[in-house]
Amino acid sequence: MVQFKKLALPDKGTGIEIKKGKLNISDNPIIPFIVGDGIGLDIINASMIVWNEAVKLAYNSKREIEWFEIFAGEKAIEKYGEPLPEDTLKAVQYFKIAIKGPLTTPVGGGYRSLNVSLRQLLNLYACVRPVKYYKGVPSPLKNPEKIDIVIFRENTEDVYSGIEWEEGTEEAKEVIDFINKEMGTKLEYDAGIGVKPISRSKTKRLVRKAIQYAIDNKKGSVTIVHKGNIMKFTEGAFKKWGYEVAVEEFRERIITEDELYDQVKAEDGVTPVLKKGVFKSLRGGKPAGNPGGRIVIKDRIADQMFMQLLTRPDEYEVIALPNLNGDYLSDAAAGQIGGLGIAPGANIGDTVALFEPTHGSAPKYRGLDKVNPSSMILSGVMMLKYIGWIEAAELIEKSLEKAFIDKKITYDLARQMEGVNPIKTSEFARAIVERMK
């Protein structure tokens, strides 16, 4: 059994193992959790009520999660004198699955983003964010029910890799000197400098995971999103390598959009987009033109994709893209279905998965029992699905939606609706539990 400096293991429960590439889950797995900063305690307390009750009801008290608190952020500084102790990394690696609240990232100074550090140190290369509309939630769209996508964002490269030098430093001057002299550029010396690495190996593992997810969950399309028309050797390469892994490793399960276009044209002798039903199928819609149920692999320029998610979101199901654009697009998509308050997330590697809400720590609301815990709750739903406890996950989703429909909502959603009085974070959790029964 793993040893820790300042952590005591739960008295009950078993660790999660991986056997033959698959998770081996007992009826009482030990799952570490991090409360987080700011509103972390409010939302994780509410979420625990919902998760525990759903597991109890779904499995007639025969299953139970043994929660194991580990530390990062403010609580870690208090306990260890540092924001991300070795104990925490060791625990997540050993138990394979963990869930966390939001962590504060100091702006302009202090320590580096703990969220980014966790992803890089644990090699959690895929940020997975489902964006799905729930009835009863106010949305700026006319038909938000058309949105049901899963975003796979590369987590470890791009401009988020942390390779940068501050303007005016000796390091920045040396880099500018080298680039100007050796590469013939004319960079200004009052510039801050950052590096944008996008590699073949890390692109392929991300797109591979997105395609495998589409296969496992019977999705109709995977869209590679990039800005390759401008950044040809980074984002353009992301597109190229994404298609490569699709064709080389999933040839019998996929068809590219170009192949589908040519196939339909050859069969009918007409331009496919003029045929009824094929227009949507070329973009991954479900009606027609997808021979043998194969997954359509396609790509879109990033700025075009933002527009497409607004104008025809039902033509997209799984989306894979580099780090920065993935950050933008996932938040923009969440805004279409009610905001970050109901947008869950996970950071997943080959053997470890860390689930978390997508919003920040909102320290001004700390301890007010006011904020929406749905993103935290739904991150737990993702976790339950990941370990195969589908019945508990679906029970939470159905009960959550009933609460929304009944207008049992927190202030962030209530202020978008007329004549609706908000309820507290803890009351919202109890409202979900009541609807489970």
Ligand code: NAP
Second form
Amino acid sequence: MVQFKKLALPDKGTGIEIKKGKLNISDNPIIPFIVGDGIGLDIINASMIVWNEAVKLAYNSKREIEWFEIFAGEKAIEKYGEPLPEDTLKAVQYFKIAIKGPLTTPVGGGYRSLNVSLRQLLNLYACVRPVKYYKGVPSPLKNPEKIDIVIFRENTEDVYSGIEWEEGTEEAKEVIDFINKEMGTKLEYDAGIGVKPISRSKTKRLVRKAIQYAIDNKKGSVTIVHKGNIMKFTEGAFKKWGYEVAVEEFRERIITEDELYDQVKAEDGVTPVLKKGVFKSLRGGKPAGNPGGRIVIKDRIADQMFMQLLTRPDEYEVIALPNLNGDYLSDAAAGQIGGLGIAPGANIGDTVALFEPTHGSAPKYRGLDKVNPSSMILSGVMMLKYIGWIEAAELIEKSLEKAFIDKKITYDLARQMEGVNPIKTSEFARAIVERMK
Ligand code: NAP
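Can I have the other form now, the form predicted together with this ligand, not the form predicted alone?
And the full complex, kicking off with our chain again.
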């Protein structure tokens, strides 16, 4: 059994294992959690009430999560004298799945972002963000219910790799000199320089994960989003390698948009029409060229994708994209369904998954029992779906939606509506639980 310096394992429960590439979950899995800083305690307390009650009701008390507290951020500094102790990394690696509250990044003091460190040290290369509308939530869109998308953002490379040199430094000059002399470019000497690496292997593992997700969750399409018309060997290559992994590894399960187009055209003898992102035969019914309802692999240029997310979001189900555009698109999409306060997230690697709300630690609201715990609650819903406890996950989603419809909402959503009195974080959790029965 795994040994920790300062952590006491729960008396009951078993660790999650991976057997033949599949998660092996008992009725009492041990799942580590990190409370987080700032509002972390407010939202995790509320979420635990909701998660535990849903599991109990969905499985007639036959299943129960054995929560195991591990530490990062301020609580870790108190206990270990450092913000990200080895115990914590070891526990997440060993138990495969964990959930965390937001962590404050101390300004100064030489600490890097704990969130970034966790992702890098645990090799959590896919940032997964489901974007789904729940009735009753104020949205800037006319038809927000058309959105039900899962975004897979590459988490480790692109311009986020941190390779850059400040304008005027020796390093920047040396790099510019080298490129100008050896590569024939004409870069200005007063430029700052950043490097944008996008690799074949890291692109493929991300797109592979997105396609596997689409298969496991019976989604109809995966869209590779890129800016390859301008950045051919990075963004363009992302698209090329994305299609490559689809065709090489999932040939029997996928059809590319071009193939579908050609097949439908051949069957009808006329140009097919594009409906809901799929080429429909003019004879109607199911797309003629898509036998067995294969997953359609398509690609869109990033600027187009931003527009279509607003105008035709129901044509997209799973989206895979590089780091920078993924960062922009996930927040833009979250804004369409009510903001970061209700958008959940996860960072997932080959064997480990860490679920977390998308917002930060909002320190000014700490302990006020005021903020919206939905992002945290829904990150738990993602986790329940990930371990296959679908009934509990769906029970939470339905009850949460009922609470929104009944205008049982926290201040952040109430201020966007007229004449609605906000309720507290803990009251919101109780409102959800009351609607489970
Ligand atoms: P933030 O904590 O997300 O808060 C910004 C604003 O968003 C809050 O002032 C509040 O808006 C609103 N908000 C956030 N969470 C909310 C919730 N649950 N319910 C209702 N409203 C919510 O962003 P920040 O102030 O930029 O960052 C604070 C700290 O968190 C920083 O140290 C940052 O590094 C860290 N951070 C951590 C993570 C993470 O752990 N994954 C992510 C992002 C940031 P109003 O003031 O308008 O009410």
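Keep in mind it's a predicted model, so treat the numbers as computed, not measured. Here, rigid core means the biggest group of C-alpha atoms that superpose within 1.5 Å across both forms. Residue numbers count along the first chain shown, from 1.
Domain assignment between the two forms: residue 316 and residue 160 are placed in one and the same rigid part, by better superposition fit of each C-alpha. A rotation of 10° separates the smaller rigid part from the larger between the two forms once C-alpha atoms are superposed. At residue 170, the distance the Cα travels between the two forms is 5.7 Å after the core is superposed. A C-alpha shift of 3.4 Å is found for residue 194 between the two forms, based on superposition of the rigid core.
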